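Next up: just one chain, as structure tokens, the form predicted on its own.
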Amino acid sequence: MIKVLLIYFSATGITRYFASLIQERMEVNGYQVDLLNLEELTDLTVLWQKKPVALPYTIRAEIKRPLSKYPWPYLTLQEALNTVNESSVLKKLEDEWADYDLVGFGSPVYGFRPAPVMIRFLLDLPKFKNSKKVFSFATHDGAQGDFENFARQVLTGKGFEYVGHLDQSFVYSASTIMMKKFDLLSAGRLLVRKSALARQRINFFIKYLDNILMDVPDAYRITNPLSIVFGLPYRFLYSFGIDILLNHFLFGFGIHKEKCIQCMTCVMQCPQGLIELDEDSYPIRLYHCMYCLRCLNWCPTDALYFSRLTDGKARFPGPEVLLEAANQDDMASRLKTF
């Protein structure tokens, strides 16, 4: 039986949610797959801190439109390339995984890369010597870019064997929190007709990963050369409108104190560490952060927001409130048939 470990990282629950399809298709088809939360396998605020990696959006905030007057002292992506070490923490993976037949690496899509968080973790892993097959799966709101082949290229430094990658857009989760009202049974409609194209490509995917686990040569995807220089003027807008977005509305931190209810909520939820408590015990971040907006989607209260145009704004509550809010209207319709 061929065993998998896949192993992700979820903002807002979506990439969550894709792990476990993947999971439910291969143990379909006779796989053996452990699902892990990255946050379960290791204190990833720690090792992130350590050397703190940032995408580019996240230092030209700090650049612009700092919190507080003390620098984070964030790395460039290349940077962090440059100098790439193997964390003593993660020694023990190697031993750790060496049942398992295939890994994947799972995350959603930042700045056309994996989550900051996702990237410090893979350098930090150990060079595994035994060529140990690997692939990478992520989530987007449309655009997954470069994604792909950033992930084959720190994974094969690694001294994984890299053999595909999984991607799929299901809501657009990140566009919630500037909305008046968020439209669950809509949302959870789309989630159900997405949900079905991603086991349509997950069962494609696993009849490729047959055919490699047994040493068949096939070929997964074959990318049309005009797909790619029509793409490239899409990437770009898409990029130049997601940081125009971004630096000019969303950027920040505030609080509604008379709402807050000091549950610590934000602090243990941000995957960075980065909100911290004043000399009142009220919640605060003094830099920019990856927006991953996990601080504000679990605030109980709607205390948080970023800008003035996510203030008093929707919140997004996850795929699986989505997905009740799909079934009870399916169970309506069908009871009104009788």
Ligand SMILES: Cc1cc2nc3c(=O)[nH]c(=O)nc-3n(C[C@H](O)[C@H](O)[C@H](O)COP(=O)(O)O)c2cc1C
Given for the second form:
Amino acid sequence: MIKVLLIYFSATGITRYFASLIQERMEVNGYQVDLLNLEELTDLTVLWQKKPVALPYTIRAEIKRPLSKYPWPYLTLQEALNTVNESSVLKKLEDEWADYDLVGFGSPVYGFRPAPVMIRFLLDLPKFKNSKKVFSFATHDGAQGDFENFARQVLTGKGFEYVGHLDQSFVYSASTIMMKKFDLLSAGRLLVRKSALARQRINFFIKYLDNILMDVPDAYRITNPLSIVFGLPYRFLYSFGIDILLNHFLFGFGIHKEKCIQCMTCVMQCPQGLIELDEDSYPIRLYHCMYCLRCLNWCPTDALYFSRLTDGKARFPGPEVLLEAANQDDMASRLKTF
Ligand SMILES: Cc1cc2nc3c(=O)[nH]c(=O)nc-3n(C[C@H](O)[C@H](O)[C@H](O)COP(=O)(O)O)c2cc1C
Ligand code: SF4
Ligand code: SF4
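Form predicted on its own done; form predicted together with this ligand now:
Everything in the complex follows now, all chains and molecules, and the chain you saw is the first one.
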């Protein structure tokens, strides 16, 4: 039986959900699949605070104005790639993963690349003595840009045998925080529709994996030629848009103290451990972050905001809540074709 390990980082739950769909389809096809949340595998706070990697738009914003209590000496991606430093803590993984025929690394797309904590983790992985087959998977809002290329480069650089990439856009969880309200039922229906699409794509990918894992020579890749033709102008426009949006409207970390109930949810949820309490026991962000939006989305009283654009706006409650709303709904049930 083919054994697969799926390791993922997920800030607001979509990539976790995608990983569980991949697991479900693979198990139907006779694979044995384990899921592993990156946050359970390694202490991201330590990983991040020792060697933070920032994406270009974060660096530009940090240079323009101090966004954190202690602005930080962070590494650009290129610097990080040039100074790859294996972590001794992760060395044990070579033995722990020895039984797996295939390992998948999954992350949301941030700025056309994997989320910075996933990048940092990949860079810190030890070089395994025996080559292992790996693939990447991603969730995004429609523009994954360099994700696949980047993952391929890092993973092959680490000596892995990179066999492919799988991605899916689900609901626009990142832009929810700019909407006046977020309609759970329509979003739930969309998630159900996208899940059916995702299952089809995963099935297709599994056929491809079957060929690879059983050494069938005429294995095919999933590449849509249209994405090459239309991808470039779209990426350019999108990158321009996302840079302006994040730099001018989204960056910051603000709190309405009168709304804050000092529950510590934001402190505990930040994957990079960047939020602490100030002398009055209100949360404060210490260093620059990757803007994963988890603190913002998970705050139970909407006390946090990142700019006026997000203030008093909707929050993304996670895929489970949307699926629950869709479960009460006949139309969505009819769409569940698998
Ligand atoms: C800081 C940030 C940057 C993002 N950049 C992109 C991007 O470049 N392209 C894109 O399609 N989606 C982008 N997104 C959207 C996420 O990739 C998408 O919402 C993802 O499914 C979230 O996954 P998660 O719930 O597992 O965290 C971005 C989201 C955030 C928070
Ligand atoms: S401070 Fe908030 S947005 Fe930044 S990394 Fe932490 S949880 Fe994510
Ligand atoms: S999650 Fe919200 S209410 Fe709780 S401590 Fe943080 S800002 Fe305050």
